[in-house]
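Quick heads-up: it's one chain on its own, the form predicted on its own, in structure tokens.
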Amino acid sequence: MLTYLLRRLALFIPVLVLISILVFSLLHLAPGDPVNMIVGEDRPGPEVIAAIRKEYGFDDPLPIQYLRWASHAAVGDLGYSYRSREAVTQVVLERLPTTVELSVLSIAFGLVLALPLGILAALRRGTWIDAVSSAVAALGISMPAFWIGILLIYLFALTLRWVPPSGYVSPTEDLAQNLRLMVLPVITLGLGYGATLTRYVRASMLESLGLDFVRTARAKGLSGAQVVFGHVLRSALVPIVTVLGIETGRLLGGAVLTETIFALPGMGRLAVDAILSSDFPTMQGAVLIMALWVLLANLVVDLLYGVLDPRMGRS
């Protein structure tokens, strides 16, 4: 297992370096001049602008700028925001808990939705339960997150007035209010996530139910619950875990829209605000942290493979 972990970590580092190069290059190819953001509404002369470019290193070739930025980022220094003049690392750390909370709750909601629906649909294949499960999954996949969010706000916040339409309160300040504010964002983000998982759970369970070991387990006199949860589900979890890792990136993409719709002060909204204001250091820091998150999620998935199937851990 240790060799398996070291092999995955050896792949992790070069991928992270490649992502950092892509993030830095693509953002610097985007339209907009960061000097305009630094000077704000002031209109200094050419000499002042040239001095600013030299001070921030904008006159250096992009490879030199990247190496300077990457060397600082490697020790946790992501630079300073052009807009707020705050350290990007501090801003990211302030916004990160909101996105972590939203993502974790959305994953939990998706799993609570997907596992029962997918398992029941596989066990009752061809029945009305299977039809309802497939309809719910198709509806969740086909509806964009921003449209789901707007509908939820209109119905539960503006019409029924059960929950607030937007805003955020830290769980350390008021847990009850935090949960009330997070209900709609979690449903918005987790519905599509759970719908996708439902289809994979159903397909994976159906495949496992047709294997020889299931007939052997039933022949030994095991109950239906013992066969399903003790044997079939464990075998079906490997492809399901794969989807969990893949869908993490899409989950973060949905978090950008969800945080904007519900005015959540998270990483997604930070990235959007930074892009609109051409705040390069904040953009780079936010995108890099989200990319790191996806890589860590896939690393966890790789480790879970070794737990679910020891043969993979020895390979």
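For clarity, a rigid core is taken as the largest C-alpha set superposing within 1.5 Å between two forms. Fair warning: this is a prediction, and the values are worked out from it, not measured in the lab. Residue numbers count along the first chain shown, from 1. What changes on going to the form predicted together with its partner chain:
Superposition of the core reveals a Cα shift of 2 Å or more for D60 between these two forms.
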The other form holds:
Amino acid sequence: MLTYLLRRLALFIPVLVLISILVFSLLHLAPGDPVNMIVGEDRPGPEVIAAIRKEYGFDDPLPIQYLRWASHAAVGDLGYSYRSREAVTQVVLERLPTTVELSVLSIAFGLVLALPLGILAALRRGTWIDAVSSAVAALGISMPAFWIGILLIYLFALTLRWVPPSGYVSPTEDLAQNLRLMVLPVITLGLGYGATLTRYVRASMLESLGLDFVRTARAKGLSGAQVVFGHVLRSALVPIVTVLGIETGRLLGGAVLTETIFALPGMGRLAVDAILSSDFPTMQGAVLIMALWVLLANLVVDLLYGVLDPRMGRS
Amino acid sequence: MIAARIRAAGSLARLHPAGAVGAIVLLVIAFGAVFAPMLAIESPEKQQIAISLQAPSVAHPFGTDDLGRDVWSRLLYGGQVSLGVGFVSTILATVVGVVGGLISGYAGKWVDGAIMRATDVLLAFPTLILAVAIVGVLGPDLVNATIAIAIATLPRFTRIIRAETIRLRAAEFVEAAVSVGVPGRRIMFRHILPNTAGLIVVQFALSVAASILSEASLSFLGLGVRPPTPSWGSMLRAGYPFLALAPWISIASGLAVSVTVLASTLVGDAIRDHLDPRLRH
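And the form predicted together with its partner chain, for comparison with the form predicted on its own?
So here's everything in the complex, that chain up top.
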């Protein structure tokens, strides 16, 4: 188990370093002088530009600039926004909880949708239940998050007027209002996620149902429910947990769209707004944190994998 | 000859009815995009403020948008952008990704290590976030969006082709070619590549749907086409502030994206099932 853990960590660190290099390079791959992005529309004199270059260290060789940026980032200093002059770390920390809340609630919603649908579809393979479940999954996968969101706003906010169309209230300020405002975004993001999961749950259950130990469990006289929940589901959980990790990236991508539709102040919106205003430090910070999030999610899944399936740890 | 082709297509359609429906829908949409100049009622960029936000009518079957432009005409021209970017970016990703995978799998050693770490890094970024970041660097426009989607898509091709190349490198016919002194490049492209064709076709078909979705997402975020050029994503972006007043703008463009993605997914799934039944769930 320990060697397995160490091997995973050994793979994690070089990828993290490469990601930080890529994120750092974003600024320098962009056409044009970064100074022009800082000054924007103003056209200051050469001495002002020279002062800015010195202040931001743009005259140093790129590897030096990278090491400076990375060593600051490693201790939680992501620089300052070109636009608002605020500390990027501060802004990211303000935005992160919204995206975390949206994602966690959407994962929960997706699981609540996918587990019963997928399990039922597998147990009633080939029947109308299976067909309906597959159709729902195909539809959910094909509908882009922004389209689901717009339909939900039109139906539940503008036509039926059950919930407000968009907006955000911090949960510490008013939890009830926060949850009311989160209903549509969570359905928007969770529906596509749940649809993808449904397919995997069904496939994974079908695979487990065909295994020898299931036949043994049935042969020794266990009831259908005992077999399904005691044996099949447990072994089917391993690939499902893996998918939770793989799908983290897509979930975050969907969060960007969902935050845009519902005007939620989250990480995705922060990154897009930073790009539209050429605010590179903020964009680098937001992208770095999201990449780190995906990487950590996959690491956690790998470790869970070792727990759920002890054979993994030993190999 | 033609009759035999039609019969073959017919039996394929009976084997994969959902895929056949998807293919027909996709053909109709492609027809609309290609013949947009003939099918459009007026120029998709013609503004008539006097008739803005009009509900669907005989003159404007899908209504008009906030600038009085005909939604039907914009949908047709928007299809050119959506399908065009979807296919071009996937072709780019296929070419670069497949060559990378062949080299990685065949060369092995540090070359393989370097290419695999590069794909690890690209795969660590969520597709849309990576595309957003690349467009952020290159600047928001259509060509850059195409490049960004291609870069975000290609690591999947690299991974799949690398694994297959490693498997095939050990095959007897490759060993035979090596033993008679066939140069590496020729082995990769003449001996190994043709044997990966099925995998490439399957991955291509599945990637097109994802790329169309990515273009719509980028344009919806304001990082794709520049106005006034229509794309389904940008129409949705422009239409949704008027959702209460003029829902037809959002509904028409949103349906166009969803139906196209669903149709391409059905075609992709059918191709996968047909060429590689092992992958079927």
